[in-house]
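Next up: a single chain in structure tokens, the form predicted on its own.
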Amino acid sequence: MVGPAAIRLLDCHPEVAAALAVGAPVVALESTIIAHGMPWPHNLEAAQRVEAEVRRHGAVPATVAVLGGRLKAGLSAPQMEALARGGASTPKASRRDLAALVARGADGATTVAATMIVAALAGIRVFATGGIGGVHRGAASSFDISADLLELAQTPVAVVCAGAKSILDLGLTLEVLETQGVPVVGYGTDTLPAFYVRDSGFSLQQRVDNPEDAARLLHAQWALGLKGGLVLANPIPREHEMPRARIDAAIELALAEGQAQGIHGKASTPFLLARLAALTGGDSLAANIALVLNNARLAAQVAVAYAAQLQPHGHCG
């Protein structure tokens, strides 16, 4: 249950607050993809395009971040530009980091887990991102498992994504999600997408084929009192899919380089994404932008369908 103390730490952009107050559709967006996922100025351009895509399909975008120790659901244009220009100088913020950032009055770019927390505080039920974190390769010895998976088990937000990032161990990621009781639902697919490619080869037990069915599933999930979220796995558009052999080879090389350089933890994903962009001549970056736009489009459509079923539920005051 959202308490008044938490609400006092939250700032909703006026447009976001107005939408939530009347039950209009809102889509949360993360800020790690801006600060750490892409270089300047591609990060700002991509963030602006993603917000425009959400608007184009009938919802209000709410990019989430921590600025000056305040939880932000929706950023102004100057705030987004400052975040994009700052890039990796703004630390990544997951669940474990939020209290410290608030206490210090500091800034943070929210991961999937932290974005879900802020979205839930605001009363936003649908969130679009590129791909969720998961179980890293070699986790049997490193125990490197993203907090995103545990957040999905406890925070009632639907995450629209292109599956889990290809750099991860996708089979173990699905096992952890199953253990935590998190539904992983294919959108128009019976297999888990693998970020840059449409089909990982791992079967999914649930599938929906239109935004209305997805919205009904969300409504049923929370009407039953099930406390967690769910993953709506949306394959990258076919025309932007990368050849599996090419991206797999680049991933293996990037992983080997990261291991040789002792890169691990929070630094792993930004390093690997940057190396993939370099190794593929920018093609992986273009694919990344295309899949994020595709997820923003679907998230807006699902949010519109979901809002049509419910009464206003915002917590922005």
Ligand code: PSU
Given for the second form:
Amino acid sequence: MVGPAAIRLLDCHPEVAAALAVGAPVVALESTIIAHGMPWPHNLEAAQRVEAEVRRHGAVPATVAVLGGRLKAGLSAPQMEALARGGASTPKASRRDLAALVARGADGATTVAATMIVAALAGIRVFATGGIGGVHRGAASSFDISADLLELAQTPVAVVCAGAKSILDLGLTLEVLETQGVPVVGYGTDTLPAFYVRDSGFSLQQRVDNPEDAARLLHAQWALGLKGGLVLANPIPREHEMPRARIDAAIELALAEGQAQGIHGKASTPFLLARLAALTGGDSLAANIALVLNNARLAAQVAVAYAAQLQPHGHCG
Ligand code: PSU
Ligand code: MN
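Next up, can you give the form predicted together with the ligand of this protein, since the form predicted on its own came first?
Once more the chain from above appears, this time first in line as the rest of the complex follows.
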């Protein structure tokens, strides 16, 4: 967690601040997906649709970014457009990058890890995205394990996602999450979703089937004093699922290209996402947008249920 003094570095959008002040539901959204995950102008359209979907289901959206060294929870329309237009010119910002951006007064597009940090600071408990980072294939020699996994172990925010892409090693990703004590909960499923496809074949230990039960799980996690977050894994809607063989072939090709070009570190995920979109003629992008909208809806429903379960109950136990 970030210390209380960090509050001075945070700017909540007025609408977000007003909602948080009365315990109304708010959903955090990340900005790496805008600047590095999708091409202009699809990124702006997707970001706007995701915010609208959150609102339609009764919560206030708070897209997170670093602008001019300030931590932003909630962007204005011009801020959102500038971020989308600028694309990869805004650096991807994970936990390790935040201090430098704040010190220099610079801009950053926040990853899942950095978005969780800002959300927790603001008091936002539910966050929607597409997919989390994880253990990359070949991590035994590259050591490439996303900081998202370690953030989930220590920062109390529920991340609603469609699992993770099989550009990652999903089995090892689940192992690290287990080691770190992070609950991975299937939403209406007993297996980890694999982003473009509903089922990775990897079993999950926990499942919920409605937003109320998901919210009860969040309350229980934090009532126990467990400091971390959790993953609520929501499969892509059936009608948007991609044929497994087709996406697997594109992933293998993109991975081989990345290796041949020596792409590594933080450039790896954006490179693979862009290649997948190109190799599938844009179909992967359409699926990506559909699953993010699906996650935004569920996150809003969970945030609404979570707020409704926050009953004032005095101090008598
Ligand atoms: N996975 C996706 N799309 C994304 C990302 C992950 O399917 O846009 C982004 C998220 O912002 C995630 C980050 O937090 O990539 C992980 O990057 P890294 O592996 O460098 O930690
Ligand atoms: Mn990495």
